[in-house]
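In structure tokens, one chain follows: the form predicted on its own.
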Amino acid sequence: MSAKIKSVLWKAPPHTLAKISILQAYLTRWFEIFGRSKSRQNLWYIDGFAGPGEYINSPTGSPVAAITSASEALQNVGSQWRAGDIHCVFIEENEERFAHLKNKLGATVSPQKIHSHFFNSTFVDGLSALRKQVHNPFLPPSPLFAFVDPFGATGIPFFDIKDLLSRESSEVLINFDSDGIGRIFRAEEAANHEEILNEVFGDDSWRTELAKHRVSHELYRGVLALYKQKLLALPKVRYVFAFEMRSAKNTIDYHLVFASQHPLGLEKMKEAMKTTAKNGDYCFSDAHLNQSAMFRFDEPSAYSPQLFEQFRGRTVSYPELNDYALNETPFVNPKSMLKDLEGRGMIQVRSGDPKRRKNTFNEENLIDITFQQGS
């Protein structure tokens, strides 16, 4: 989103819409998965800047989709429901988008289930409004999704992003305006740079680590690595991956960034986000809407060196490499990619069932694989 957006609706660029496809097509599935496992449990969806609820060119903000999503799960579920009730937060600055949202939201008729709790203020204080409600998801913790949309690269401090994955089943989806945080790191004082990069960092590993990208084009990509890294550094935070957001002209315009503390949860953000996607390269950019890809970009044999050079020399678990190719590559597990590098005889395969067949990855009875030395 645009920070020179100053009207009540706007029209919404096409890696807009796709982020609400994205944001609807997994929030259908989260709140399914808990609604079946999480018997009486609340589960809550929080919208940090929530907007007007809608744009020029689509009924369907963020707020839509999660109300559409909670009804869609609710219905998709039926008797099969163990869950308590549905909370929506929307949080929203600005008070005649907040207006709009009411309007919207209240003329929308929704299962009895679902309640909408409103803030008009900032990210910041709506959260803290929020923990001074009677119901909360904080105490006791629910299971928790929180969709952080800002405009700009400001606006979300890492302290409210720590807290929110504090809880066992919290995940995020942040739009991290990686591109926007590099121009404020290169205009120094006439940014207010350090008040700035300490809030979205937590602290201030921005100096020495950023330091190394001074070219723009590896800029962006160093600022989005430093913050993925700092999410993987919380306690029990083990997943986090980038859906990279491109403009008109093609070029880096945000990241969508997923951090949970539950593989399933990365495994079916990728296949909301692989749904939306117009390569194969978790990339949506805006030129390329409607193109046909030429070629695509998940092919296993254009992610396997990576995955050999990361474990080159190593004997490792299946577990370990099922981790790294959630966080990085598209795929859901390495299977593909291991099937790859076996056919090439770049990898060894200690299984514990006596009639593996060659290509065939059952974790089961996997011992652990054995890279080459040599390329």
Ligand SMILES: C[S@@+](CC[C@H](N)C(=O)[O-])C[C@H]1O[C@@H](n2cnc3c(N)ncnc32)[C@H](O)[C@@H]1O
The other form holds:
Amino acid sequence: MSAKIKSVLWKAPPHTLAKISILQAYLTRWFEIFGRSKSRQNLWYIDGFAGPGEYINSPTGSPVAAITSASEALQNVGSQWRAGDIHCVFIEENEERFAHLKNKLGATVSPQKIHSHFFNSTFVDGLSALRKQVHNPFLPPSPLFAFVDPFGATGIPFFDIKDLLSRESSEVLINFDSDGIGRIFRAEEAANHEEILNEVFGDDSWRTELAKHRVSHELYRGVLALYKQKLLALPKVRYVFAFEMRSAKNTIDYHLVFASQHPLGLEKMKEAMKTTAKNGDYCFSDAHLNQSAMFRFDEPSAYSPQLFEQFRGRTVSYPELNDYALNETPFVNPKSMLKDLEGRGMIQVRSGDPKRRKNTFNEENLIDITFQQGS
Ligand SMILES: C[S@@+](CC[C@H](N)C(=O)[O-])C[C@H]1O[C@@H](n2cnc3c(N)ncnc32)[C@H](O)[C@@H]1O
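Can you now output the form predicted in complex with the ligand? The one shown was the form predicted on its own.
Below is the entire complex, every chain and molecule, led by the chain shown above.
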């Protein structure tokens, strides 16, 4: 549907507005955290498919959301700001939308520390041009957040995503058209599938991996799983989460794939999702291969059996459990699930604190946790 949009502005469906509110909530925290901690380093936001800056029914497109977040963060952090300046890069291929965006942002007064850079080009060409600039986000050390929000499945080569994620403290949030990619796989030559899929996944592993799902209605899950696997295989990337965003009627609207090097990133992104889920008609589920578990942010017992199965019979450190909770459950840490399992006598907790009370999990004192063999 979106590929057919030809006008400069269009009406944003509710899921688009929800996506922008997640981005804005997250970015404010991102700028605040790095603003306080990254002494004299510039912070970079890259909007790879920036759009016109607004919608017929909303004044806030992603570039406006980013500038608003940056301004709010500067104000909130105030005199504790240690970082350098904030650089926002807006890349938009369509000439008229680009002109609209420049006008729109030109009319906005923002703090002196915020600098905008505009590229009327494709995402790929915009990144190449950016790399050649004297000040650019590819020079370490520069924390970098990229929002990659195309219409459809094309235009986001894995090469560029990998390059963005190879920087210290870099993160990406991708609106990933797994359904569209699945359709391209099925259409084969008629959709120029080899070239597109090699570009999206960075190699031809899709041939064997997606073939396993050829007859499945759930091909998009295989597409997402493979993409997630590719991201997690990148040297610095330890946290990857694919959120299915569903409307109240339970139809899947799109997927947001978030990749980060740091647990705090995924923790804050989940908090932004949770706030949006609370406020609106949207809910999220994690996009696992064989299931579509609706997120219950408030029900640890829905996830503790999965945690137990994963570690059954093993003795594990808390950090390992924390990474699992972040990557595989809606929670930002494993504590509520461990509480549930300890209450049912399914784990033994070893702590350096002789006074530790049952159902408390202070990671500073925890030595390890043993998951029973039987349940
Ligand atoms: C989904 S819209 C972006 C919406 C915007 N991120 C927001 O949240 O308000 C996708 C935009 O990407 C632009 N576009 C399409 N192909 C592109 C490409 N290869 N590189 C950069 N921009 C592109 C389209 O003109 C469109 O404005």
